[in-house]
Amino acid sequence: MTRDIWKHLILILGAIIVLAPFYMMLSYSFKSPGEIDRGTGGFFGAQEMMVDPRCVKLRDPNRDEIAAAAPQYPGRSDSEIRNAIMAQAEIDCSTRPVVFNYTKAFIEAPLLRYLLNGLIVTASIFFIQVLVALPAAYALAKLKFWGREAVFGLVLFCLLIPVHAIALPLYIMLAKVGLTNTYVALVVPWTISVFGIFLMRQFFMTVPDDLIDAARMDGMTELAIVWRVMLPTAIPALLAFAIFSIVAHWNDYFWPRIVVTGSRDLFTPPLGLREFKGDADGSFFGPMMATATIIVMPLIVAFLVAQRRFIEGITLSGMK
């Protein structure tokens, strides 16, 4: 009994550590800059009306605008006219913190474009990874050929190579052929996933050989067996691999930051967070956290929808 209590306490502590950043991210996306700086307002913030300083700054009139507004303020000096215009600007630029943060997330940067880029990149990578991983995993799991174990050993060895170790050679290669600042540079280096090959191979090892023999007796080729027999049985493992692949490349900041150095039109969602970095007016932490919330929301929804199949795929892939 005591042992079970300790297990639950450790699990609860781990859950708190994992969920704390998400709690802060979501809370900051509701708060005003002042509440974020002071650490007040609770989870949702007071939601009192606040003034957007950048909006007010943009409404600061020059001499010509003051002269044009002079008929509306007869008998007043230029400074009084300017103060009146700025007072009206503060009223017009007042809004609730939550509205301010999430509005800025879409106005300050073309967030929808970044989300579209992320969808294109992650979907393309996953699709090509599946095209490569399924036949390779089938060959390693079900075909008898000389050197099969050595090839599988190389797959395991490649799992040990960190991405950062090959980043520079990959970048030089892409730069020499003029492919930087393109979708190709974002997709091609990750189209072969040794983890995907390993995961699918482990799953295919659990598929009975009788099923494959029956397909061969029906006259199916090996490729036909891969796509018409093995693929339908591998849906749980594919969903598990999809979660790993999509999360990794959707959240990837390192590689896009290297190969996308020009047009903002190719920015992925993590690069979009740079739009709110600190400058003369300070960092926009509220809109930054609102943007981060929007970015992670599709991943959370996808995981919750595929949770049962995800756990099933991971369990079955490790059975043999």
The other form holds:
Amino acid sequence: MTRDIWKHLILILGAIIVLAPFYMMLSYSFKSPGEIDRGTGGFFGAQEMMVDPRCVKLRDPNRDEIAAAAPQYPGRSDSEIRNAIMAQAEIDCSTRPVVFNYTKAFIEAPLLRYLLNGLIVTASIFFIQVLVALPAAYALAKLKFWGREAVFGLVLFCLLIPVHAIALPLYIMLAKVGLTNTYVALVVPWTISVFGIFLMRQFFMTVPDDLIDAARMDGMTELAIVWRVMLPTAIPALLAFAIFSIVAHWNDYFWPRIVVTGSRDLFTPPLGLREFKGDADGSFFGPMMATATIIVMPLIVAFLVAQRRFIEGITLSGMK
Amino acid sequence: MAGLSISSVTKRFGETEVLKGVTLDVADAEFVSLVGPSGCGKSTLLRIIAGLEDPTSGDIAIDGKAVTGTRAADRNLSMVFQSYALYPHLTVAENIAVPLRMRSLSAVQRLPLIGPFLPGAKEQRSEIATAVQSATEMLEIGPLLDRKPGQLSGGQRQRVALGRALVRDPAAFLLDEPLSNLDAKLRVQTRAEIAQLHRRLKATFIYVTHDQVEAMTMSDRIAVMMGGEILQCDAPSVIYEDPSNIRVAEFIGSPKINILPVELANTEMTLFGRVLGYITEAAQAGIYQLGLRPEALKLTQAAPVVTGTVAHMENLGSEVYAQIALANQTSRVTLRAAPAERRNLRLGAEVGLGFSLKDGLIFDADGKRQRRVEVAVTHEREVA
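Having seen the form predicted alone, can you show the form predicted in complex with its partner chain?
What follows is the whole complex; the chain from before opens it.
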């Protein structure tokens, strides 16, 4: 009984450590800049009307605009007219903090474009990874050929190479072929996933040989066996791999930051966060956290939907 | 449907020689069982016939055509696996249709979504559906067509596997211990069904099993394999009554055949010093082994050949098996007795046993059958 309590205490502590950044992110995405600075307002913030200083600044009238507005304010001096316009602007520019943060996220940065880029990049990476990993894993698990163990050893060895170690040569190669600032540069370096090959190979080892022999007797070619027999039986493992792959590349900041140097059109969602990295006038934590929330949301939703099968895949409970 | 011929096939896995030159001819529409203890190479031989494994040397011919280099799919053979090997993601109907789909539809016609609308695909698909229908009717699995293999019992899966094998009229059926995952009752039932199926399809069957009862009850011929060789290939009755090798005699028959040492010297054949018979023709003197089936031994009070005490009894209702510990010997013999004789058999009871020498099989010290010695001895007086 007491051991259970300890177990739960430790797990709860772990959960708090993991969840705390998400809590902060969500909370900041609701609050006004003042509340964030002062650390007040609890989780949701007070949601009092706030004025967007930039919006107001943009509506600061110049001399011509004051002159144009003069007929509406008969008998007022220019500074009085300006004050009136500014007062009106302040009313127009005041919003709830939550609305401010999330509209900023979409307007200030073309977030939809970034999300679309993220989708294109992660989906292409995953698709090609599967295209490569499944036949490779099948060969490593089920075909007998000279040097198979050595090849598998190389695959395992590749797992040890950190991405950052080869980033520079990769960048130089891409730059020489003139592929930087393209989708290709974002996708191609990731298309061969040794982790995927390894994971699928381990799963394929559990598939009975009889099933493959039966498929051969039924007239399937080796490639047909991969796509028509192995793929459908490996769905749980594939889902697990999908989560790993998609999470890694959706969240990747490092590689897109390297190969996307010019065009904002190619920005992936994490690069989009940089839009709110303040320069002289301080960071916009509210909109930044709102963007972050939007970026992680698809992943969380996907995980919740696929949760059960994902865990099945991780535990690699193959067929009996 | 076609005959099959296997000539001097050998197979090595690294250092171990699994098949040591196997030669076997299977006639069209014949049911041949490959039977032997585990590790004798029978499954390897079947896989070589199927094309799933390449022989180290030797040739396979189907219907007179050499197929040694041909891949499994192009040999037009069907195989039923011990584990059934059904595709877990397909329904029963789809499982059975796979071999037809892979053969009669082109790669494009098999594509999902657009495949069914391509020219010719519709007729092909309806032909496949008809073939699946008739196969399932034959096996009485009609109601299961929409289920997945995971929802079926062992016996039902076995039927689906059979259905997948027979849906496309193959040159021969290869069955790899198809009954060993079934419970005893179902096994007996399915055994009869497979034998009927064979008669009905008039197809060539090669059936691998370690179970001698399956081999005895279903086959036209049994090939007894041991240590990578076929020791004997004959009709079940011949294998049982007239084995050419002591290992065949010991493997086929349950309970096992009794082996007693006999000596041939001068003009007599003796067992434990007792004269069994006299030699009329010339025969090599020496130590031989006398094989006696349990049913060849008779309980007798008058002039028993050997005596012993009942050490163990198994009453099967229709018959009784008794193990008799021979007097002054370490060996035991097994006796089959009729239920009526049961009152003479009590644990520890002293019994006398007799037999007719013409029921005995004589093997030399290496286990080879010595028919000449049998002829030479059995013409003499009978002991009983």
